[in-house]
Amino acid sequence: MKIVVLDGYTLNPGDLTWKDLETLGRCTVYDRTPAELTVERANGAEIVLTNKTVLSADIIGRLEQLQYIGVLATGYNIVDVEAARKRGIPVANVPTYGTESVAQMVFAHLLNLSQHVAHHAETVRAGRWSACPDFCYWDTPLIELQGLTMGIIGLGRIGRAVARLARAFGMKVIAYDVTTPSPLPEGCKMMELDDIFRRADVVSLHCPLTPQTDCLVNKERLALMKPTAFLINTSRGPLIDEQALAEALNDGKIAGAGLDVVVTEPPVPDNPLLKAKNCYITPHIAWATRAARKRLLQVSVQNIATFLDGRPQNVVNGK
């Protein structure tokens, strides 16, 4: 059994192992693949694994020994599903794998903006503490986050885990889904969308991207919030119009934002948000503890496993 990895760096760039991948079949893992070289590296392989290497309904078509495909990372838009499922073909994801992790990136995102540590930081290693005539200062408001509101936005395993983190720091939670999920997490109370904007201290995004979803949050929307209010998005860059995010940003409509994904990534130059006032983009990094990537490389063997087993598991484009 023939395994190539397509791009295997940012699951493990080197503090990983492969020794379980590569007792399943022998495995040549490359880096990173541009998409001129995908079929060549794939060619022959019965197995292949992709995070963000895009498997076209062309490229399947040309890869003839292809058996399954496998996707590290929940998100499998990067693959034609339907086009591998016509072949027979089994397209796995991860699904669990960094719900702490991204809940987690979500009030380092949150402090930052309540409390901008990194920022007193550097003035105080810029020595401003030190010629200070008082006994300490601040350059932005600090912000308690007892008694705000958080809204999730979708309450799948990650808007759960970011509504008993809220809880845990004496915030009151209000939700939106698309269905009532049940149990509904303790102290959650559900409501409208457009009233998560409206009410919410902090809008925090954790819904798929779908032709409903995309640009969810919009001018209109965030005209909705409060002018004192966070938005914080780890889901993914296409829910929010960038523009208008911008424009809410630079004209004080909102207070901040919190990023962890753009609409195209890397983000082109010119990138609104690249420049808007009070907007902190990290580079889609919420997924990448040391924890959650182990985690996902595990699940990945078992899911191959399962399938070279004739019992294939988290298959997402099945009958």
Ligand code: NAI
Contents of the next structure:
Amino acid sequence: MKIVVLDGYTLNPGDLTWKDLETLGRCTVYDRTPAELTVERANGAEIVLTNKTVLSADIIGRLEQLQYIGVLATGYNIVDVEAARKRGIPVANVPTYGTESVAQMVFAHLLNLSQHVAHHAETVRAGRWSACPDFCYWDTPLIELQGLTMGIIGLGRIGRAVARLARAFGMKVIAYDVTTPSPLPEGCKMMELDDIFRRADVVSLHCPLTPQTDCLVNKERLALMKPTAFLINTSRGPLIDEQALAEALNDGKIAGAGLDVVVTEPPVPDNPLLKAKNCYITPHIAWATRAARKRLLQVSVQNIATFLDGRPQNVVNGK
Ligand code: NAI
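Structure of the form predicted together with the named molecule (previous: the form predicted alone):
The next block holds the full complex; its first chain is the one shown before.
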């Protein structure tokens, strides 16, 4: 069995091991694969694993030996799953591996916006505290989360984990979802979408990117937010109209933003959010704690093992 990993680097930059995968066949792992080399590298493999390398209908059609596609992620829009299905090739993904890590990142951003630990630590290192006439100083408003209202949009796996952490900080929790989950997380109140923007001190996005959620955070909704409110996005960049958010931040219409995702990744140098006021961007790393990547790799290997046993799991293109 020949196994090719087209772009293994972000999953395993060297701190995990491919050895469990190697027990299942002859493995070749590429860090990254440019589009023009996909067919050449995947040719002859029965099993192909991809994270973000596109497997279009045309590419799938040219891989004669291909029997299985594994996506090293949850989102599988980079694979033409229908073309694979027509050829009887199962496409399997990893539906959940990073819920707690992503929820933790929401609070990493929120605590950064609330107390600016890195900024204050850097100024202390630069000598500010040693030269300070008082026993303390701070450069930004310092904000206590207890009693504030967390507004969650998309109360699925990650949204619920965020609700739980918010409650642990003593926050009130309000949420909007297209379906009302049952049971509701303790202390969580469902509201209309616009009411979340009006009432929340923190709006955190956890819905998937769909035609309905594209630009869900637009100029009009940003205008509903309190001038003291923060926006956190660890979901998908296109949920936000980036120009409108940059203007809202620069004009002081909202107090700050913490973003792990942007519309185009990596961001184009003139993305207006890169220089927007009180806007903190991390490079799509909420998923990437070692614990979460280890789980992702384990489930990807299990997916192949179950396929080889004739009872494939996590298949996204079944009949
Ligand atoms: P999930 O499928 O468990 O939850 C999504 C929730 O959004 C569901 O409750 C669904 O009903 C709701 N929803 C769907 N359409 C909606 C709409 N129009 N308005 C409001 N709610 C809507 O997904 P999970 O695991 O919680 O992940 C959420 C998102 O987080 C993913 O779609 C993905 O984009 C993002 N993500 C980001 C990562 C990162 O590294 N930054 C890692 C993993 C996921």
